[in-house]
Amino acid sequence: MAVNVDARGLSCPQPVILTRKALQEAGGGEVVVLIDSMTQVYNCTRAAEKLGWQATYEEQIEAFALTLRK
């Protein structure tokens, strides 16, 4: 079951902090993070990869869906 994090509308570093917390709590599996900008995609991806997660993203109408898997 995927963990969902909605970080839309939050300014940095809040999306990264919420993403790291969700990844640490999940320990593995899939985490989907909704964020507003490509900068946040890069920052959250970098944080996830440091913890050993793989990242892909999809651009949606008003957000980006970052999918993290381990």
Contents of the next structure:
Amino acid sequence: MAVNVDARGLSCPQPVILTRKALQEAGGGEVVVLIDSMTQVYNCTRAAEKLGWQATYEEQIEAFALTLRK
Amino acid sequence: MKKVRDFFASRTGIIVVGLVLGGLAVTLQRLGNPPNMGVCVACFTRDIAGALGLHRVAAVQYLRPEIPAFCLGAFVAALAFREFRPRTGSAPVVRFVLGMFAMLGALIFLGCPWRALLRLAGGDWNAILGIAGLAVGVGVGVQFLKAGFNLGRSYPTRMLAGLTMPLVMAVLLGLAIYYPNAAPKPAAAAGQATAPAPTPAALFLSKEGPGSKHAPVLYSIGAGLVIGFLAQRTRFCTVGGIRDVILMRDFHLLSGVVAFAAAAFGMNLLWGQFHAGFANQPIAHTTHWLNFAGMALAGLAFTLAGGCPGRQVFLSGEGDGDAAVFVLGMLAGAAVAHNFLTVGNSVNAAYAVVIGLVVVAVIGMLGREKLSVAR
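Output the structure of the form predicted in complex with its partner chain; the preceding block shows the form predicted on its own.
Next comes the full complex, this chain leading.
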């Protein structure tokens, strides 16, 4: 699994800023974001959906992998 | 469980919680908390600093049970939803300084962002200057964030480190229950001109002034626990609300903040607690530029630290050691504010605001480090 953004350990609103930047640069396709709290899962999902991406997440050890597709 | 979790994360969830929080804040005022203060995190942390003797302004000393209850409510919510994660290491000492100056700014205005809303909802128009200042401070903070400001990553740490703040708060709560009231001043004995000094209690407690006004301790604790629990679930945050709108036109958090103010306004009307005007507002002053500048300083510092004071207390209950250090910084800031006479003295306050803005802006500039995407 390719990881495009590792935002583990970053506090608000860094994960969202990095995710938005990655999505805007990619323009489409698949982007994987690593985060470490449900707060960030919700925040990044909301930010991605606003940009027209679809999000799914998967719980890992001490992290969540958020897969964003467009 | 997932359904409950998703409800709290939804737009409806945060609006409902905003309404409950605003309603509880005004209810506590009716039960005895100072007017338009409800559950002000800055004022109450200042009162706790006073109760512990970190400053000696007799009018603002009371061990407000709401603050420890916020932390413990969030702690319970984090445990119940498996979100308690001990973590630390994201520039704690910088966060301490940010907490200090955020507190200075907030106390110059006389309130945290929550109280700014509660003051507005009570008709105190000075709050408009404060909220405008807050928005400008957050706006400047967002520019630093866009330029790459960050305080670095935190890392998982030992359970002990995550439990420390909730334990400290539990001890404070114990003290608040054990010493609910100021010791009565002993009467003068026969033949004695003046009464002897009261026996020192463990805490300094106001006999008059805002510090002496409080709801019954168990109501304060109950409301505090509920607020802590709900706010942890929804990540309710006033500074985050303004920030997300400026940063990406996201109104999620702000809708909760607006609901908070609306509920407070409605209940103030209902109970006749709404008095509109600039002059003669409770625990307020009318030096407009200081109301604006104090809150601008607070807004900038809160934005760089990632959240409003309430949010920092809730995060400390989730095991976030960096937020805990920020809260301790606020406690120190309260002591600085009163020991250096920066509150209630506009000359000193002006110096404090300027120094604060310079320090926080320097932190904002030096913290612009490019973060590597992989670690």
